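Shown next as structure tokens: one chain only, the form predicted alone.
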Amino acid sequence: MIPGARLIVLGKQGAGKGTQCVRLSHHYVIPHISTGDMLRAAVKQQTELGREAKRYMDAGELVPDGLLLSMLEGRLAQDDTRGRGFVLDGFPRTTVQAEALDALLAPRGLDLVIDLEVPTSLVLERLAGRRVCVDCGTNYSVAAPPKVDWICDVCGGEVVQRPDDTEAAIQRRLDLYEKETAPLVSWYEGSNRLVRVEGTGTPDEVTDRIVRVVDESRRTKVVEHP
């Protein structure tokens, strides 16, 4: 069996991190744990942590990193990732959140970051394109859209563009990602976890290019520590 693997997906909105992330959860057997879709489902359960973060949400404001981490903390703890391991997407965003994730992680760590790298152009046009479910979440394009006239082919919801997905609002999301990652980005090659890998290309090409550098980082590690 291909051995588990600890890895975090960094890159802009539309740099095609959710699809790479479902890839790699499938390519090494781990789990795709989304901090966004865990905040929605907690919501929607309403949980006690899912209460608490909604009033945030309603207010317009940011989540507080306690409680985004005691919601990762329960999900790192249970069975299978504590075996195999996970992909993380949409955490960290900050040095800060780095950090405690870090912390939270000891002593066994990462394995590594990989950096999605997409024009800014390209990501611009993907959004701009981006079509999804008011119900599921579950993504679509007007280059490749549902079977059926908008209606998603998962759960049969409505397939909508998103209020926020205009050229200006998708443009004001993304210098905030530079703003905010670009020391993240520069946090983690100082601690040699981060590869830059292309992100444009067939999503098979994309994959192929990261499961290359996890798995020369792997053995690179094991050349380093017999």
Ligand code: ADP
Given for the second form:
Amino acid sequence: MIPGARLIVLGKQGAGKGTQCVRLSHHYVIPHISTGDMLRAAVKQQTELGREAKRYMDAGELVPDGLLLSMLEGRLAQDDTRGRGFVLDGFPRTTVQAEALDALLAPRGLDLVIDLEVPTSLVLERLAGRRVCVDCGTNYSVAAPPKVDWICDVCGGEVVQRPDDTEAAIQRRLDLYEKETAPLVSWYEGSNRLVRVEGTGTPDEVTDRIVRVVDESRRTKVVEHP
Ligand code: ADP
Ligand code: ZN
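Since we've got the form predicted alone here, give me the form predicted in complex with the ligand too.
In what comes next, the whole complex appears, and the chain from above leads the way.
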């Protein structure tokens, strides 16, 4: 049986985190934990958290750390992540979140943080064409739409442009990424947990690159799994 893994994928908006995390989740048989998807589900269900988070999300602002941390703490306490691990998508996004995550995961910690590198010109192009299923969150694009009429191939849901994929909100998220999240790359590098992976090319090419570095890091380091 393939061992589990505890992975984080970093990368700016449109770098392909969501797409790659779904693939890594299948490959390593680990849950894909996307804070963006969890927040969008809370917004849709109109929970208290969802109502609070929505105004930040629509403006492209970060949702306050306290809300994120309690949401994630609950998720990481569930059996699937305790047993197999996880691939985290969209978290951590600030140094405060990264430190809190280390505390939550102690003593076992993380296996690897993957920084998916894509030039800004390319992510702007990808985000303008991005479309997403309102029900299951599967990503599509104008260039690669669902088979039938903007109906999700996976679940039959409606495929639309995200409310925060406006030009102003995208710009704000990219600015915040540079300011708040990019410093995490050197933060994780400093503790020897980071690998950089080129995020250009087809999704399959990128997945192959990531799987190669994850497997390589497993070979060179003794990683304990339950
Ligand atoms: P993107 O990567 O395009 O910004 P996500 O789906 O990851 O999209 O996140 C959508 C929104 O959810 C963010 O703009 C932010 O408002 C909120 N969000 C997601 N993850 C976090 C986080 N770790 N900390 C704060 N806010 C978050
Ligand atoms: Zn769907």
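Residue numbers count along the first chain shown, from 1. Not measured: the values here are computed from a predicted model. Between two forms, the rigid core is defined as the largest C-alpha subset superposing within 1.5 Å.
Once both forms are fitted on their rigid core, the CA atom of L49 lies 2 Å or more apart between these two forms.
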